[in-house]
Amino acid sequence: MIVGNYLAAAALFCLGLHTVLTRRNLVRMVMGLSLMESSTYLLMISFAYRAGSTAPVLLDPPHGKKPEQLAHGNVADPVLQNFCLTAIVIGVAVTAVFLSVVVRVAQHYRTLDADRVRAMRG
């Protein structure tokens, strides 16, 4: 299960780098690399990952185990899953700061075609 998230990732990380190098919309370029933040997100959750383990936080432990009990078990790796969080926040405000950069663009340059935006340098 674990090989097939990596090569998920690495497939969504390949579908999105071409997204960027081929597409001259810049919308699609932006969403290209979104997709790339989103290979990114599941790698660190595959990381994460641990055959057979527990959520690291429980309210009530189970019954018959102490919580002393639990600190030594297999649990999940919180520290990987905190960090992707985070990332998506970031990642959410950073395509939006592309967004509207795309819009000014196509609002200065009535296109958004980024080879006519390159040849419009003065």
The other form holds:
Amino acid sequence: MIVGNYLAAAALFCLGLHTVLTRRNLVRMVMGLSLMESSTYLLMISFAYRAGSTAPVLLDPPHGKKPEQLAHGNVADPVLQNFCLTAIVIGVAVTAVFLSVVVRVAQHYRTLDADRVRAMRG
Amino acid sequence: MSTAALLPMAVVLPLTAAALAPLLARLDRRLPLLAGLLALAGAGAVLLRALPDVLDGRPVGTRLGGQAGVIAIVFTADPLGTLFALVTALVGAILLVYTLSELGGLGGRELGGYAALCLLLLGALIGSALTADLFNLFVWFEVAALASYGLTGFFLERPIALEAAFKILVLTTVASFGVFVGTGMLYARHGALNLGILHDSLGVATGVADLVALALLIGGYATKAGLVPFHTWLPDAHTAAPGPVSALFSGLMVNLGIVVLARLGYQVFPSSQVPIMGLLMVLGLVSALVGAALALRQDDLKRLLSYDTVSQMGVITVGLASGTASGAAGGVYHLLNHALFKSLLFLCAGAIVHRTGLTNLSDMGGLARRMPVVAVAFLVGVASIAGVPPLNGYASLSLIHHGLETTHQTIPAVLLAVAQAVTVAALARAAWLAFFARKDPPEFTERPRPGMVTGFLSLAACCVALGVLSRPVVEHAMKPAAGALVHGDLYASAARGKVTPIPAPDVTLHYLAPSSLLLTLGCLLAGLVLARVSGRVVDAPPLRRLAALHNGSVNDYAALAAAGTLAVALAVLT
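Now that you have shown the form predicted alone, what about the form predicted together with the partner chain?
First the chain shown before, then all remaining chains and molecules of the complex.
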């Protein structure tokens, strides 16, 4: 059920946002952002869904279908799935930078509490 | 090869140099920066070759990746994008020259990594200026963001760089989710990513899902642009980074957000059906006022300048959101001017911090005698922002005011003038405290290096030139730029591959008009008076409460950005 997917994506997004807004532990904040990111993937894949469609592997038509049926939207939207792939690659890079910054913060300040890493204000 | 086919080279060259930089650093530590200069010169040459056609009202476009119509990525060089890309290449090259002399003492590995990140950021900015594809914009947004994370945390001269890097990471990542989901929603509904096709499809019918997507996109790109309430990463990132990196962020990177907001407002969404201009006007005015007010309070020089960036981004947004050809021309003009004078000011601030180790204005004083070159450069920058007539700020600000006055938007015009006066006060106070206040300056002698002087001289010369030559600049560059924005449908048709000449709208700069001269004089006087009494004003309770909002907690900053996106969504939907 596709509406269920949308609801799940929204719930995951809000859960991640809640973590980012309320947790002070830097690692937990990174995990919250990761959760938000995953929810956007779920959303994109659900956008790509079409009732009765098959995976967008266009080398051969699926069993029992003719090639021309593919062009009539009988596959899930490959562009949105490509969005996801691109975003996953970017997400990996961002998470790596995130975690290395957290490691440096932990080495420097000897804490992971965001409230004790706030010298700049006003 | 034709000019159009060469267009992608403007992005490919900096990206190639970025990839090669760490390798070249093994041969010689200066080599990466020199390769970067070459790549930027090549990119500039490609853009310059396209410029005559573009300014003549014929956007140059090319298609990348297959012939499958809808899916191919389209690069369309319109006047706004081309001018921004050219300034990016120019200022980027100046900053690289400056870095060669200022940070030349670094080792090979550091210089290689630094050059790679800078070129990555510059390539992404040029790409975002030229592309006419919504998902490609998201990719450039992310490339610029990744490079900016690296640059913020690159120099651990001060441990606050780590704090700043974490804040910019959290806020930009949240913004990127907005951009990503917004892009996906628009694609899912309209089946297209090309800005031109989206423009046509949205013109036929704009549904609720489109409006939600618009709100997410505005929230995301406004974070990059540093508009209030999405601006909280900006002062921290600028304070922690060294001078050239701050100049790169403030002069060039934030403009990415503004350029995309301008495109969304004029060239993608039909402003007749969506209240996008009113929304941008409110965002711009709030940013202009809040940024200026907070700048007045600051004691840290670089923090003061970065709050002023927030304010100037607001001014540009107001010009664009006025919806008039004159205001749009002024907005684009101010965007280019800001890239020049804010880079200049940040280089000066960086030079002071680097030489004296002082960051707070209250510790400085009397630096004019020790650092005459920096003092002169700083004063040129301040005079440009303040809108002193022969310099460039005056021309762009009077165009924006002219646009607001001719359409009788009195309240925005008055608020803009107030923001301008407060900006004058904040910068005059900074210049006075740093350079002229009676205090024994620290014992050292300034040895201006050639690269540093080149950087100051060329940026200051550009500020003066764009001011003195304002009439031809408006006539030949800003009029076409405003034309491509006001005639959004013609840009859309060019993005679809069907180039129709874009007529230049009627924009005239009344350089010596009594109203703009009086306005400038009034702002200057009010600003100087305010600077004189600023000690008493800044402790007023409303200002103190405003500053207390910026409490340094990354959770609260993320909450502010999320609340801002919600507010934008509510404003768009009702």
